[in-house]
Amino acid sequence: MELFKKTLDPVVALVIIAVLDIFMFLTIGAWTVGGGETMMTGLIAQLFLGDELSRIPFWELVFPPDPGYWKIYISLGMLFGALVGAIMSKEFYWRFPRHLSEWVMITVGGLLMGIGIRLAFVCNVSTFFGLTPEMNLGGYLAVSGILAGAWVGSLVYKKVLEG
Amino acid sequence: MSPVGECITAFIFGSVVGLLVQRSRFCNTAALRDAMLFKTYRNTKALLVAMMILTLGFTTFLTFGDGKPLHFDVGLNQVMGLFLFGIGMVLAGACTVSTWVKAGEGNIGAVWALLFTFIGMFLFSLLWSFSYWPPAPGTMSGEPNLAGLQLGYANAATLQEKTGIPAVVFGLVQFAVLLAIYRAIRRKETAAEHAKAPAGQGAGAASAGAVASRND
């Protein structure tokens, strides 16, 4: 099949995807990503903590573990996607980060975005795919924070790529 | 719908994302940080595209009442968060939904990207638990809430409801924009092809160059 042959242009991959995502938001909602990624961290820690968990304000309050929460699934559909994608165009295989750098890029990276995430409320999914087309105001001030975010990131990345 | 079917019809779509997504090497990481780094706009404009859509899409329901928008206060918390999140996902070189993607391409550092994003969460759910802020959307009135530092909530249907003027409307207004800043990046993408172009075959070169860029 073409589309595992070639690379697809994105703007055809995400004109797909805006019209998938207005059906989304009439039917459940448009697509987020760091929601469901918060419940997915409720329900590990409740793996690790069990009833505990229920102590922290957050989890009881904010956060409820839930394995029926819709979002959650979006993510896990990536995964599956890509993984479909991956294999029947033979891209499929393991790549680790070569550099110790690269490693400490990562973490720290990974860090920040989960406690941006969680700050903001939104992730950068619903700032570009939700809430800025439905012109919200949290939408152009989460658009401004990251724009500023991603210049001082590139930064950081331009001196660590040349250091 | 029941929860269930919610939950088919977000794995669905999620996989149909995640499949494009793998195919097209799209990723709202690079449409920012190519854009300001190395000044090429391959996910940029895909970016605007999806949104000068989904703007258009979503407003034209907005006015007539349908559609789930997101409800809850916003305030200097998405500022501040966004630009955490903004170096966050330059430094792991990937953004909420590459992760997931990389990670089904077999990428060990999407995956331990994705872990830490885990971690930051969890780290800032137990600060949350101290300070309560910023508010839990539960719990929040849709009124400026200054000492909260949260703005109130606002968006193309409640301005329709303020000013009786069609959500579709301030929609037009907002594709606009984003069709400006999408036409600024193709003169600038056809200005550096006609300089690249020798003289002499300008604009033979420059129109090949520009199907070339369509296609890569």
The other form holds:
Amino acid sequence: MELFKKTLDPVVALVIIAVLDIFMFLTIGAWTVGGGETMMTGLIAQLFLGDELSRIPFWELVFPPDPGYWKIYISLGMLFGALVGAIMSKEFYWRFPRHLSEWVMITVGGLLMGIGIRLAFVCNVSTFFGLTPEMNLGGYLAVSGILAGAWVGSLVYKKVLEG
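For the form predicted alone instead of the form predicted in complex with its partner chain, what are the coordinates?
No partner chains or extra molecules come along with it, only the chain itself.
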């Protein structure tokens, strides 16, 4: 399909994202990817641990697993849309890290991102598209931390890969 092969003008794309973001905020509230992913993690953990999961205060008091949590479906829809877009543009392919060190860095980086999301109670998407446009100081602090973390992470990644 030609629509998926052609790159949108960044200004047009940002306007579309802004309009959709406003529409979503007005109809269902703020969207955070981290909430849906956290809930999916809780549901998977509950599948393996059963009632033992309720012994962990976070899953008992803060985020009790609930398959009806709407943000799960927003996250899955985003994943599905990205998959369809990649397939339609013929840019979809599987890519795996070739070295053990890359797997370790990906795992550690993912864990650090997850810990950061839980500590901040937001995710990077909601920080960029929610808190920062609201002129929220927390959004600017989070963006500063994300940028610093990305910079340090890229230095570590480069150093490990270059041996």
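Residue numbers count along the first chain shown, from 1. Each form is matched to the other, and the largest set of C-alpha atoms that superpose within 1.5 Å is called the rigid core. In this text, all values refer to a predicted model and were calculated from it rather than measured experimentally.
At a 2 Å cut-off on C-alpha positions, does V19 qualify as shifted between these two forms after fitting the rigid core? No, the C-alpha moves less than 2 Å.
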